[in-house]
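Next up is one chain by itself, shown in structure tokens, the form predicted on its own.
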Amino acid sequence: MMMSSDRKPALEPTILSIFGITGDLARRYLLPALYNLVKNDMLHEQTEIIGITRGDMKLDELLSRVELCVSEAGNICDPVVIKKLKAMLSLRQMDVTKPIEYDQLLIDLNKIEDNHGVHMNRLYYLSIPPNVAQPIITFLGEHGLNASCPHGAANTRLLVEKPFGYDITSAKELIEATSKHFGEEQIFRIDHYLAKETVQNILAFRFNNPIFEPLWDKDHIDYIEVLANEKINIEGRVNFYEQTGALRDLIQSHLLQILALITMEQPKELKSDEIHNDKQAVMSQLMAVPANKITENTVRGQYEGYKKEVSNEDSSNDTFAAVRVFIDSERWKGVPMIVKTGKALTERLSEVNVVFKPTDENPHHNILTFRIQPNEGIELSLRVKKPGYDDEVQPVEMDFEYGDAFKKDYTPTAYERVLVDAVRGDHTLFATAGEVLESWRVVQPILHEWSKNANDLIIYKQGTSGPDVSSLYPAK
């Protein structure tokens, strides 16, 4: 489906420098997305992608392992728009180890710009690991690429990867280490949750629909529920999920920011800065769970098979975490906030369930659903009386589906939508610095108290939903 020409923000010429251009993020995410924004015209005429790799690849052989197509028709390619791809798409054979290959690099998008005739904003998406980021990030300081182009008139921007560190202590190292080349308006990071429409549309209905935000407060919120369940298992990511598990990979990044955009207090203005300080602000209330209420507040676990896939009988990594905390503001005291997600689990879904108190005379939640994934839409519980002579009430849910209501307009992926808004310099859908060390803080003192031995792991079959986490939701 193409986008139509009055809804294409405007975008200036860019060169576009991917770091790990073969690997599983830049094959399964990037290509795809960058072929769907060629497909619709979002990018200038004038852009400029170049596929950084250590190894001596053609651009043929690349594409060629790529499901690049997965939004036409039986994945077939369109040729014009694979010609228009390859005319952007360069590959760079760079061993990024050592200075040297970072002065070439400068000279070379010189000349790239000065064969365009026109000032060209330059952004570096680093798509790799985090201990192999920060020694490029580090090179491209020192070598004078965090800088404008030669004549002071472009944007260079840094686009990164989560994780944002292993722990707070590196969190904290990344971000000092980043702040010396590079200004926080310059960093980029991405979490592409946030990238996803129906999360983008949380202020967007909060705030526009002025029946919800009275009702928005512990008077009538009996809980907030913001879930992640994966049906795959790890998919042979052994060496990343063993350094990771479910409380880095999902929670500590993603979850805490969806529930941030819940939470949060209205902003001035639905703008990035001040979305943002809104978003710090509540982060910061989130009260981290004391060392001696871990076990009451935490539920984690691992699957059945994942200690023989990893090869390590005495691994306790988390393939399963739920989390129970609470914000401390006058709107939001007392109300428990659950963030869980775990992998091999009966469904793919991602949600945030607001559920609403019970009163006497009605002991029912009614029920706010945000549908990240999939099916994305928003769904409202509410109870009505039956048809017939007698008064029987049953649940109902009204539901809106994203795929019905806009069948005719373009969504793009959350990919595309994280590139288009770094090469237009949008900083809303991309986490800060304040942010990231905000959420390390809330899952720190739990990462800490996990470490010292494994004794409350479960081990659930996979298939399931997992570890029973009914203790962390209010008695009914």
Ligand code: BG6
Given for the second form:
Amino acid sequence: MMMSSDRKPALEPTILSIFGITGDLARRYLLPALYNLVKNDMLHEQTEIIGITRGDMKLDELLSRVELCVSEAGNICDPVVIKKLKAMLSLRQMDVTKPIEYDQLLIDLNKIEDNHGVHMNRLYYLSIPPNVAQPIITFLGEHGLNASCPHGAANTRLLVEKPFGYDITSAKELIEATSKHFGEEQIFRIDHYLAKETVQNILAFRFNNPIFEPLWDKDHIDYIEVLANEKINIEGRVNFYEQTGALRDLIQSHLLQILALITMEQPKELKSDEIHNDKQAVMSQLMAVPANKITENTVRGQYEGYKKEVSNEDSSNDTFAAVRVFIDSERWKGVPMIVKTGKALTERLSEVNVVFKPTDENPHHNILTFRIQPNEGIELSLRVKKPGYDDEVQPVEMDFEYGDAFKKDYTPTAYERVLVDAVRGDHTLFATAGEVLESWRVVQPILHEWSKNANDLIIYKQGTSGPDVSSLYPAK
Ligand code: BG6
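Let me have the form predicted together with the ligand next, following on from the form predicted on its own.
Complete assembly follows, chain above in first position.
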């Protein structure tokens, strides 16, 4: 599927240096996104991609390990695209712990620019854990790689993958260490859920359809649910997951961001700064669950077989987490907000359900659903009269599916969007330092209580809906 040229953002010549090119994220998302961007002619023809790796892996070997052409029929890559991608992509062997290697990197980036004969933006993509990312950021800064090109005419940007820290203390440290060398306008903190189409549509939908805004409050909404159910398990990411868990992995980042989009006030304009101001404002009103209320406001679980998989019989890590939070504002007072995620569940399903209040006369809930994946779309559940002679009423769904409504339009994957936005310097779909700290503030007391003992950890069977979370929802 090609994107029509009139809708393409014009991207500038860029050198994209990727730290962590052999990692899981590059394999699953980043390299397939680059393949699609090349295929759709999205990148400037003067683009260089440098994959940084400690070993001396060859490009063909790297590409053969990657799920590169997942969007192609039969997963078969288009040889023309592969040729173009290979012409842009090179691997660089580098020991990122050695300061001197950064001096050489700078010399080589300048050479690349000289060879192209144009000013080139520089992007450093850190697809690595935060404890590894922090020293690299410092080295980049100390060795002058945070500056513009030698002629001062291009932008230098830093793209950082989540998790942004492991807890509030390390997140603060990472943010402070980064801000010593990079201005906030240079930093792009990736939360790829923000770049998913339906998530982007939350604000567009809320603020372009005025019928919903008067209903968007505690008087009309019973509760809001943001869920991300995954069918996959941890897929061999043992070290990463043992240090992370479901609460940190998805709730601290993706799901609290989505909740903020659903509950924030209307920005003056739908522009990056305004959106971030209002998003952070509502995140600062999210109430951290007090220590003595954590058991009644959270549910955590671990799938059967996890301990064996990670070779740690004592692991109490959560592969399932659900949290009920409230927002301290006039608009949302007393409305439960439930965020929930788990691995090894029945099916892959991420969605937001805004559940409207029934009335005394009419006990049914209308539900507005933003379906993030699969089958992206927006759905409103209604009750209508059944055809025929009786007055029987039955529930139906008013459904808008991207697949039907935008058949001819190419939908970029979240990582394609992330890369394009970082190359063109648009911060809208990235997390700010303030937002990251607000969500750690909410999650931290839960992590703290959970670390004391694991008495409430529920072991659930793989391929099921996970632990019972009904206690978090309003009584029916
Ligand atoms: C990542 C998490 O951020 O999101 C993974 O680290 C998770 O554990 C992934 O599987 C889910 O993303 P998606 O786009 O496949 O829903």
